Every structure is written in structure tokens, then in C-alpha cells.
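Coming up is one lone chain in C-alpha cells, specifically the form predicted alone.
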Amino acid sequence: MSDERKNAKHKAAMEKQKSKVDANIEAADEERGVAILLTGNGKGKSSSAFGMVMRALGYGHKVGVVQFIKGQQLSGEEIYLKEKCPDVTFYQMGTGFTWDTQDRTADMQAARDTWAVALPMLRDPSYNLVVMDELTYMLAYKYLPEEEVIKAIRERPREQSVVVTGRGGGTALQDVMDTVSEVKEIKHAFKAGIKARQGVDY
């Protein structure tokens, strides 16, 4: 096939694709905040959420970040947000992972205390974006009442977007979200004996 025919075929295919994209954009006429769940067993869920934090900050939006589970080990996102983005409301549960604490009662109390920080953000229309990192584990372990969490996400201010990360979360959580993306692990460096890398893994 000549270059001229290849170019013509490519142009026709791109024109067809553009018409589909334009039609989808035209059909999306509802303006409101979105609820996004980033789940799955692969690496990158929290990283994606923090990418949206940076995106929102680029537009001068008000952002709140609540991290469930994490907190004992210092992370790059914590350092950056506290030092460079003091306007971001940032809170960590601070207990580390549940397999580290091995204390269900204390973990449940820490989860409730952390939810008490997140809930007012979900009711505050001044927040454009609220990230609840690793929240799914709190539902899976039944540390937080699922109905209350679902209700808060559903009834949040219309213009507010919310991002939830973590494996699983259950069908009820998925049902209330507008976008659900699954990050699938194909391979992971840690399983090959490579240590977690500063600036990449934490």
C-alpha cells in the first residue's frame, strides 16, 4: 500500500473516531461533581488520586485529603502537601496497616476518629475535591458503617468531587460511584525482591 493510501485510510479512520468522540461530548450535558473509585490489586491507586489532587490545585480548587490506614511511615505526598500546599486539608489516621497494629478495637476507634474528620468535608460545599485514600479497607473490615459512608458520598454537595481508593469496597460502594477503575497487577518489583523505592512507592 502506498503512503498516499495509508494516509487516506488513516484520515478516514480518525475522522470516524472524532465524530464518535464529539457525539459523546455533546451527549454529556450534566454539570456536577463526580465520585470516583480506584480499586484493584495493582499499584497506582493512591498515585492516581494524588495526580487528581495536583490537577485540582492547578485550577485553584479547595482540596481535602484523608488517608485511612497509612501514617506511620513518612510519605512523599505527606511531605509535599504539608510543606508546599498548606491550604490543602490533610489528615492521616496514623496507625499504619492493620496487620501491624493487630488491635481491632484500637483500629476501629482510629477509623471512627478519622471518619469524623472526613465527614465534615463531604458536607462542606467549599471543598471541590475530597480524597479518601484506602477507605475501602475500613468498609471491608467493618470498621465503619457502610450505610453511613455511602449516604455521605451520595448526599455530598452537588459540585463536589470525591475520590476513594483501596482494594475491594463492595458492590454498594461501586453502585454509588460515577466512575470505577480497576488497577490490575501484572507484575510487581517487590515480589522479585526489590525494596520499595522512595519517591516511587512512598
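Being a predicted model, the structure only gives us computed values, none of them experimental. Superpose the two forms; the largest set of C-alphas matching within 1.5 Å is the rigid core. Numbering follows the first chain given and starts at 1. What changes on going to the form predicted together with ligand ATP:
- The two forms, fitted on the rigid core, differ between these two forms by 2 Å or more at the CA of H10.
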Given for the second form:
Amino acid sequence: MSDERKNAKHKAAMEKQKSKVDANIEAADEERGVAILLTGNGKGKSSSAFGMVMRALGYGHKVGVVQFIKGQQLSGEEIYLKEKCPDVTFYQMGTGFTWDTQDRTADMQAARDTWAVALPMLRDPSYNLVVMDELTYMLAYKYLPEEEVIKAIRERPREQSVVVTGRGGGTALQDVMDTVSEVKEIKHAFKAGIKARQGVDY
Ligand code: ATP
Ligand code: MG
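How about the form predicted together with ligand ATP, since we already have the form predicted alone?
Next comes the full complex, and the chain you just saw is listed first.
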């Protein structure tokens, strides 16, 4: 195929694509916050959530971040938000829950205490964005009542967006979310013996 033909073909394809996108933009006329679930086995769920935190902060939006996992080690996002973004409400479960813990009662209490921080944010219209990082595990282990979590997400202020991360999540949670993305693992450096990297993995 000549370059000229290739270019003409490409142009036609791009125009077709553009008209499709334009039609979708035209059709979207509802203005409200969105609920996003980032799930799947691949790397990129929490980092995507923190990407949205950065976007929101760029516009001076009010942001809350609640992490439903005990930090095995400090993460860059925690350091940055605590040190440089005093306006961001940051809370981490901190105690109780670890993967190898035997103390289910303590885990449940820690989950409930953390939920008690997240819930008021989901009821506070001054928050533009609320991130609940690794929340899905709390539902999977039944540390938190799924109906209550789903109800709080559904009944949140109209302008508020919420991002939930974590593997799994279940169909009831997926149903209440507007956007659900699955990060699929194709490969991961860790499996080739490469250590988790500061500033990239944590
Ligand atoms: P990230 O925080 O890097 O976006 P994530 O939120 O998608 O990752 P988690 O399950 O929360 O994934 O895992 C957190 C940590 O585990 C990160 O250090 C991440 O690089 C690493 N990790 C994520 N996915 C995998 C995987 N498939 N295999 C091994 N390690 C992984
Ligand atoms: Mg994560």
C-alpha cells in the first residue's frame, strides 16, 4: 500500500473514531460525582487512585484518603500526603490487620474503626473525592457489613466521587459503582525476582 493510501485510510479511521467519541460526549449530560472500582490482580490499582488524588488536588478539591490495610512499610503516598498536603485527610488502619494475623476479633475492630473514619467523609459534601484504598478485602473477609458500605457509597453527596481499590469486590459492590476497571496482570517484576522498588511500588 502506498503511503498516500495508508494516510487516507488512517484519516478515515480517525474521523470515524472521532465521530463516535463526539457522539458519546454529546450523550453524556449528567453532571455528578462518579464511583470507581479498581480491581484485578495486576499492579496499578492504588497508584491509579493516587493519580486521581493528584488530579483533584490540582483543582483545589477537597480529598480524603482512607487505607484499609496495615502499612508493612511506609509508602511514598503516605509520606507525601502527610508532609506536603495538610489539607488532605489521610487515615490508615495502621494497627490490627495483617495478612498473617490470627486475631480476627482485633482485625474486625480495626476495620470498624477505620470505617468510622471513612463514613463521615461519605456523608460530607465538602469532600470532592474520597479514596478507600484496599477496601475490598474488608468485604471479602466480612470484616465490614457489605450492605452498609454499599449504602454509604450509594447515598453519598451527589457531587462527591469515590474510588475503591482492591482485588475482588463482588457483584453487589460492582453494581453500585459507575466505573469498574480490572487491572490484569500480564507479568510482574516481582515474579522475576526483582525487589519492590521505593517510589514505584511503595
Ligand atoms: P500499586 O500500589 O503499585 O498500584 P496495586 O494497588 O495494584 O499496586 P496491591 O495488591 O495493592 O496492588 O499491591 C501492593 C503492592 O504489591 C505494590 O508494591 C505492588 O507493586 C505489588 N503488586 C501489585 N500487583 C502485584 C502482582 N501481581 N505480583 C506481585 N506484586 C504485586
Ligand atoms: Mg493497592
